[in-house]
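Heads up, the chain below is alone and in the form predicted alone; it's given as structure tokens.
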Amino acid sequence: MDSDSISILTSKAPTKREEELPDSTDALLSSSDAPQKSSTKSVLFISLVLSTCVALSAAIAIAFLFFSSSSSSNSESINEVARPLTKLKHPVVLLISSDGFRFGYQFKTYTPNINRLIKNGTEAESGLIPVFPTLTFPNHYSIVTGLYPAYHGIINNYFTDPETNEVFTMASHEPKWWLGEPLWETVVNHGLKASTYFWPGSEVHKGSWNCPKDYCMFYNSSVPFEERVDTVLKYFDLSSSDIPSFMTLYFEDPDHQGHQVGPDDPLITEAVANIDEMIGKLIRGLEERGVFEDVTVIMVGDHGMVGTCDKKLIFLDDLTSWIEIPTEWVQYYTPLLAICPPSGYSPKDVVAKMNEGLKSGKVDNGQYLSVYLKEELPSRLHYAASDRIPPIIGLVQEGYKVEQKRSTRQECGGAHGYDNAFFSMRTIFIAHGPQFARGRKVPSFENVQIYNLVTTILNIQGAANNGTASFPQSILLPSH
């Protein structure tokens, strides 16, 4: 305290009663009570100073304990190193996809097994960011190649090659469609074994990968989830040299239910609980074999889910006053509108007329659709550098859908494919294994980073990709 503060504390303004006392009383106070009053003031002042010092000391002590504890925790995290393998002879990565597992689904019900991975592993705190478009095939292939769809070629679930007019579907296994180098091919290139229990692109004979018998399962949605888990577990019964270094495991749920009923229905809760049971079955199987702590389990989804309903529809036929968009121009309606007008039509003019109509206020829900030339899309979408991408792309606002014409068909369910900036499109990233810190939360990141993460764990050189070379160091524990 400075001298002015002390002066303020020790001075005392006269009360109204003191001001009204007669002069004789004033004299008496000044002669007999003054010493006592002065002493009382001193005691009060000293008490105030002491109590202030005690409070200040307590605050300092608490702050010291808090910061020293925080510092100790940070120090432990910094000093923590990757744990050595105890039974396996080489690193093994098991990449699990739960299709359409929107970030937040893990809180819908009791998920003890997923929570165990989170508690003892590393999680993207606000979810994994999918690539655009937030569809199944583009995202699954981005996860295993580290490439954006414009570079790995799978730009949609369905699309047309502009040169040959051939149509890609989810049953197309010709290598010409699938660009880049998926993880199973990278692993085999290094003399290691890989296995795939369903994953888009895994059935394609490409490079050194020929989808080997017993190590590559052809997609069949009717195979029970339990059987898929059992098959993966059996790989760990092989001799050490025959255990695949990289494995994939795929579940269609909860995407299947999400399309039927949207993200908030009890069916989703049931599906999430079932996925958790499958994770529990897997963990128990690995523990019985004594390898759970050795295996790196990475659990992801490919995209999120949002509810849709008929009242949120946009009809292209409502634009006929400005421009007619025939069905044969449209490669994909929703939530990613993809239009390829024939030669003789200027894509720029088509975009201008469509946007004029959409912004006129005369088209139902028109304000929720924005149409672009692909090269004018936001650069963050990375959705221009491929001839396979149609020249005109429409971005639909969250929860809205595009259709050609009005109908009486009723539809309420769920959809994905929207702008990957929407939080509803986020999915999960949970990793448990020797090189992941226990109970750690990391910032959200795009799924193109996973390729480099896996190759780093396996200590192999990956192919060129759109991920960041330094990303693995930001999330993995140091080796020493």
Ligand code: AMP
Second form
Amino acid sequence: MDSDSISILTSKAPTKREEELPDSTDALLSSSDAPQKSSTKSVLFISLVLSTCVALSAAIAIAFLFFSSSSSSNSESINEVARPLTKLKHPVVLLISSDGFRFGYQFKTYTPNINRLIKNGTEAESGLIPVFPTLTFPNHYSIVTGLYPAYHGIINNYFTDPETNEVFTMASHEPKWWLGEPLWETVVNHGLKASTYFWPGSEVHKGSWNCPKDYCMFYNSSVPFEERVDTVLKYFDLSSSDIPSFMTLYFEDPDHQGHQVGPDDPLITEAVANIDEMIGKLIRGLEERGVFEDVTVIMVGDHGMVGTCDKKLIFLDDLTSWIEIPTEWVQYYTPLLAICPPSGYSPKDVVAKMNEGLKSGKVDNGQYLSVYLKEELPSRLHYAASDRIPPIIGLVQEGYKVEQKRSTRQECGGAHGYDNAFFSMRTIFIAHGPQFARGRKVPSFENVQIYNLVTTILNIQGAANNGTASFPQSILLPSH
Ligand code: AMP
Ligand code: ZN
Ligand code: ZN
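Would you generate the structure of this protein in the form predicted in complex with the ligand, following the form predicted alone above?
Let us now look at the entire complex, which starts with that chain.
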């Protein structure tokens, strides 16, 4: 991880000063052993001893209070271990994605059901950090593979393969695009069952995963959310050996509304309340089946959302005095500018000329766009090691957009895809289940850590990935 590191609350060790107290007591006592002759000296000595005793007793009392309180909370966390399954015969992880659920949306309105998961589960205190680019397909696939987009191959929602010139879209299901090993494939490789109620990549036949009928739903945005929840709940009515060990459930909201109106509109509040109702329906269904406490529910989003209502625009045509960027060179405009100049043009030269224009002070909002050779992007973005990533990438400041030319179109809505360092791009991580402590907050982490977390909960060996091997131990309860 680049910015936030994982730390767990550990018991506080005694301070140096507290450890030294007995030694200074010894010193005081030995000095009092010296014979005293004058009465003044005796009075002084007695008052010194008395005040020292009072101070010492106070210090001991404070130290006692400190150690007793820290050891009681400590013993609670030390004693807390994973809770045994009571009804299910094997662990089940239900991974839920609410698209574009920006971190903080959970405070927009009364969300009793999401709050219930938070209160009795473990939450990333300042949200889950998406991968760059903060777009739907790259992020959903990072969550289920533990790989950065450069390594799992889905480097954008749309892109062109530079070798074949074939175009990837959100409807491309040929396995050649989808690298890495998604969780459903890992699970099936271990002889367990998996089910997917939508997730980017889930329809793709890969290895032992062939998107089985009834266990793998083909994407159809018009299926009502209630129907999705009901189908997932029905899996728990199957015989024990048929209940999938890993399930996904996907909702398009509140991303859908976020694009239309930005993150601060009442429409978002309504969408968040509706997602909360879906979580409530799910919890009720699991409770009716007596399995709520046995199932691990992990609720995440893929990225956040930022308002783009302020005419914060940068036009490529404004750079013509320095370099002409024809539309055919541009694979993706915004918020991630991706340019692939034809052979014969030096990408380095193009970057230099673009940046010269942008920094000249003569291009509207030019200072808010920085253009890089992909190898020179900040390494924390992990966005270079794939031929699919075009050679030139532009990063804009929060809320800015890049367009080819000026138009009279009124721009007002929401967007994502920006640098994953922006807080507005953060989303949620809430986990509730037998291996998660109740009411625990953990520091923010990147979504590539989730793959190892799920394989650890399911007690299966995962494929190699960009997550940290020790991450699950830092967030899960010990087994005994
Ligand atoms: P984005 O443009 O990054 O906001 O993408 C969000 C959109 O991705 C959603 O509104 C859906 O229309 C689309 N989407 C989500 N999952 C899938 C899927 N499995 N297959 C095709 N499209 C999807
Ligand atoms: Zn999304
Ligand atoms: Zn979106």
